[in-house]
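A single chain comes next, written as structure tokens; it is the form predicted on its own.
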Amino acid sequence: MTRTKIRINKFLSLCGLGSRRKTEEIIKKGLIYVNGLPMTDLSFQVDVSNDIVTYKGQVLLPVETYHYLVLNKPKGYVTTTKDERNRPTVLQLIPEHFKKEGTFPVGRLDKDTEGLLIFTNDGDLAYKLTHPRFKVPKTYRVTLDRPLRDDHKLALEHGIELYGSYTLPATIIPVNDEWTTVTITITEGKKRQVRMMFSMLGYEVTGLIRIQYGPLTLGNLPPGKYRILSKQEIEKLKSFVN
């Protein structure tokens, strides 16, 4: 009989507990078992016929179904699944079944950042579409205090130093003619870097919409709603990242 052995991060992203990152501190703090004895080694190998996996007591299996829904993130709300300070976050703006069934938020938006937030179960897409590596643009629509200087642009698009490394390069276009508004494309997700690379030159930044990820676009969904992404679109997303 042939075993089928999967990493032990991807194993639980394909249970539904979220990204293969998101699964490395669940394994780190000791929460997962593997027939009946605690599982630290990342490297772990589980062998899906045999290995019997459980969290918080109960048995993880492979998800079944998976759902890929799109929300476009108000401001005030916080992107993780449960917040210490009891600010609204994200998974309260999409139905309670989705959130059994383990659907969680990729990557983040800042509180005070609106616009496109993909959520998904599929924990291996969402690695792919967060790990650095793969370089997936995003999008924003960004309102600055003041006129974008052509230095500043340039140097934006060329990269400039921050968190003690050099931004990669990015796309910036003006919405106006004023250059108060522009749009940036980048295809990394440092912490609130939008914001700290326009801070870093002097700008305040008044607002902030992520308007696309990848293959997908925000469109004229209004804040605070979701919608579940068609089969062509998954496929979009699937074939942009593989």
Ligand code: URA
Given for the second form:
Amino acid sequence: MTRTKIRINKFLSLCGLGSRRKTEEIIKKGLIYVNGLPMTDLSFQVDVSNDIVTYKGQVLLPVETYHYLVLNKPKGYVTTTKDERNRPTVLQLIPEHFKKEGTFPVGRLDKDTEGLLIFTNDGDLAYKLTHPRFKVPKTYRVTLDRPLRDDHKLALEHGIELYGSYTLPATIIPVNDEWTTVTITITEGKKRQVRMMFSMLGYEVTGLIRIQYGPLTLGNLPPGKYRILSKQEIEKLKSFVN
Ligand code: URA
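Form predicted in complex with uracil, following the form predicted on its own:
Full complex below, order starting with the chain above.
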């Protein structure tokens, strides 16, 4: 008999419990049981054909139908599944049946950032799209409180010190003649990275919209609306990270 073993965080992600990082938190809280016993060892390998894995009393099985959506996130929505302060969450903008099948946002956007947010229950793709190793480029349209200086543009493109290390090379393209609106493409995702990069050089970001994630563009999707990705878009995303 062939035995397929998968690391527990990846198994839970395949069952639609969220990103691998999120499932690790669930494991650490002691909420996952394997063959009737709590399992908090993050390195545990699930034997897919023999182990019974449960969460809140429910037996977990890998998801069979994958969903891939893109939302144009409006300002004011948080990218968490639940918010203690009762602020609106991006999950409220997605129909119930996708959520029931474990569809979750891929990565995060700040509350006041707008734009392209991918949702899926394909834990493997979500992992690859967000893991720093895959260096997936993300492009943002940035509005600044004053014109971007040429030397600052070069500094940001080369990399500046942020949170104790240098940011990876970025590309900046001015959008208007005054250079108060630019696009920036980065291949990492430190906390509030774009706002912080400009803030380190004394600028305030007054508007931030993500317009591209890897090969996927926002297009003319209105704020607050989602659409289901086409087969070609899903294939493009997958081959981008494989
Ligand atoms: N950079 C930011 O500062 N905020 C975001 O939401 C995304 C990238």
